[in-house]
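Here we start with a single chain on its own, the form predicted on its own, put down as structure tokens.
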Amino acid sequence: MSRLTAITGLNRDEVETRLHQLGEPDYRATQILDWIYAKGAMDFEAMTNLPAALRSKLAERFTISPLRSVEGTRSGDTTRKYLYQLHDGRYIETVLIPASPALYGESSDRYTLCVSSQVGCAYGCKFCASGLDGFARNLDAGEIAAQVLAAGEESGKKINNIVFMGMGEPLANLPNLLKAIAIINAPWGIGIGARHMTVSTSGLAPQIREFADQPLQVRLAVSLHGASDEVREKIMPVNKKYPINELLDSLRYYNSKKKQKITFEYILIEDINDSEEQARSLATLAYSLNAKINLIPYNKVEGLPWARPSEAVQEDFLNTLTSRGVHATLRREKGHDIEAACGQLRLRKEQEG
């Protein structure tokens, strides 16, 4: 795949600068991001209202999006997983969920997109398959952004929340992940509104800092996956460079500058975390914090030891939560039958080539 510049990486300034040095007005640039973004041209042939010689400069020097859709595998539960091929012939995942009609009505229309921010993983969460290849690059603000465009398009669905969750640790990605954010919430891209937005993280503490100090009110999700030290360890490396008390420290920052209620990611996996004692202390972290938690049930993952808990379990662990005035809820991992986990299904196409 060639390399061109892809334009759903540049703002619209940039756009503009571009266009300059090809001799064109400003307006050209209203006009194209206006097919791309509002009228979801994915060609520039396509763009009829400038001159057929723009658009052959345009064709030659850009590319609308830096994605080639290689497969597309879709749940039961209507979760839809697509991998995309880049340019130098990495794989990356991007999975859609519908909401759950036991939330939002079976009318809802509400449709999240969970978006990869690196190819792979240098932080070796051991229940995860993003880093089980380990990390190889990060994405630039395009190849990020062009996921929801390209999900969008594919399933003909109109995307109204993302979540930074997929392959890769997005904070360990700042300075592209904002550009992609800032991007995807212009009222010239995207359009979607920062409260739409989630970014989550392993637990990286200076860069939570950083990002607290940035005016959109974006909404923060750390994945804690262990209340103590001891358990978070054994499953997360990044603990021992960020322990628990240095991550609530910067999350204390985080809520002195934001609204927004963080919340914490917790998978239950059996006999590691899922304990009475783990759940109290899970308790005690999200009520100092304010925060709110979200249970997932571990999704399998060929290859590693861990199991899900039993559903007796997972209530009884959510019960002790909620009895101690904590908002948690548990959430039962969509796309299970489809390897919907970060990064299965970009692993096996790696494995295949």
Ligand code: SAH
Contents of the next structure:
Amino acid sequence: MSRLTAITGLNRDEVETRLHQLGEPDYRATQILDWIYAKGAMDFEAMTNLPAALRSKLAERFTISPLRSVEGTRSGDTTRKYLYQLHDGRYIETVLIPASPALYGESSDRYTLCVSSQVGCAYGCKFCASGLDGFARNLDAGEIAAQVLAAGEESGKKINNIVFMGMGEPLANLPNLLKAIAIINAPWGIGIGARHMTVSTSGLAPQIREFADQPLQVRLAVSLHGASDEVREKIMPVNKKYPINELLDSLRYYNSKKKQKITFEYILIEDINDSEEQARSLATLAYSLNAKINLIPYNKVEGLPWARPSEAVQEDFLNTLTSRGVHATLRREKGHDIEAACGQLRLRKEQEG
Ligand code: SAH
Ligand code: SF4
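For comparison with the form predicted on its own, please write out the form predicted together with the ligand.
Starting with the chain above, the whole complex follows.
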């Protein structure tokens, strides 16, 4: 596969510099970026206001997107899952999620894209498919940003919300993540507002501080999944490195720097973290940080022993939180089985091949 430089990984200055090296003026960069990000051109031949000789020079040196689409699947509720192959033959997945009609109405044009940041994951949470095969490598900025372009092109939908909740730990790949966010955010680039992007982390405290120091108002979600060290440690090895107190310190720092509310993600796993006592501790913790809680019934991963609790247990857990004045939601939609448990489609593909 091609190892040409991907334009989706370059910021505007870098595109200009590359064009200077080819003896071209700055306005060529404007033209090319406009073709890619405003007009959706996926090859240089389509750029009809560029001289033919420049188009072929560009095609010899660059590619627009470094991703090769391998397959797409759909679930009943029109969630779509895309599998992309990278230049080294590895796979990543990207999931397009239409807004829930229950929350946003039947005619909503809100589309959220769940983007991967690494191939595999080194953090080995016990319930997650992404870490099952360990960590392979970081995605570069072009591979991250191109997912938005490629999924937009394949679906024909305008993506207006990004969640870094696909495969990998985004804060373990911070420089590439930040560069990709800048390209996704830029007016000359994909043009999605920072407040419409959410980075999800398993709780890397030092990187949360670094992330808080960035100027963009990107949102932060923290995968908590346990409200005490004892419970969290059982399912998230990262808790040994950054126990809850240390994590909370970094989140207080984040709160001191940003206006956005933090979101705690909490997967409900039967008999592991779904007790009344955990719900009470979680409420205290979230209240102290003015954080929202997003409860997600566990999505079964083949080969792993975990299950989701009954709906009654889920509702009780939610009630314990809300009765304590905490803003909490429970994902109740059906048919979203394809969307959660990111990492499974790619795992199957790697096992086949
Ligand atoms: N590494 C980051 C982002 C990717 S995971 C993080 O851990 O936050 C995105 C979310 O999906 C996390 O909250 C993760 O805990 C959750 N998740 C992983 N496996 C899941 C499963 N089988 N069912 C439901 N949620 C899952
Ligand atoms: Fe990695 Fe996040 Fe999965 Fe944990 S939940 S293994 S940090 S991708």
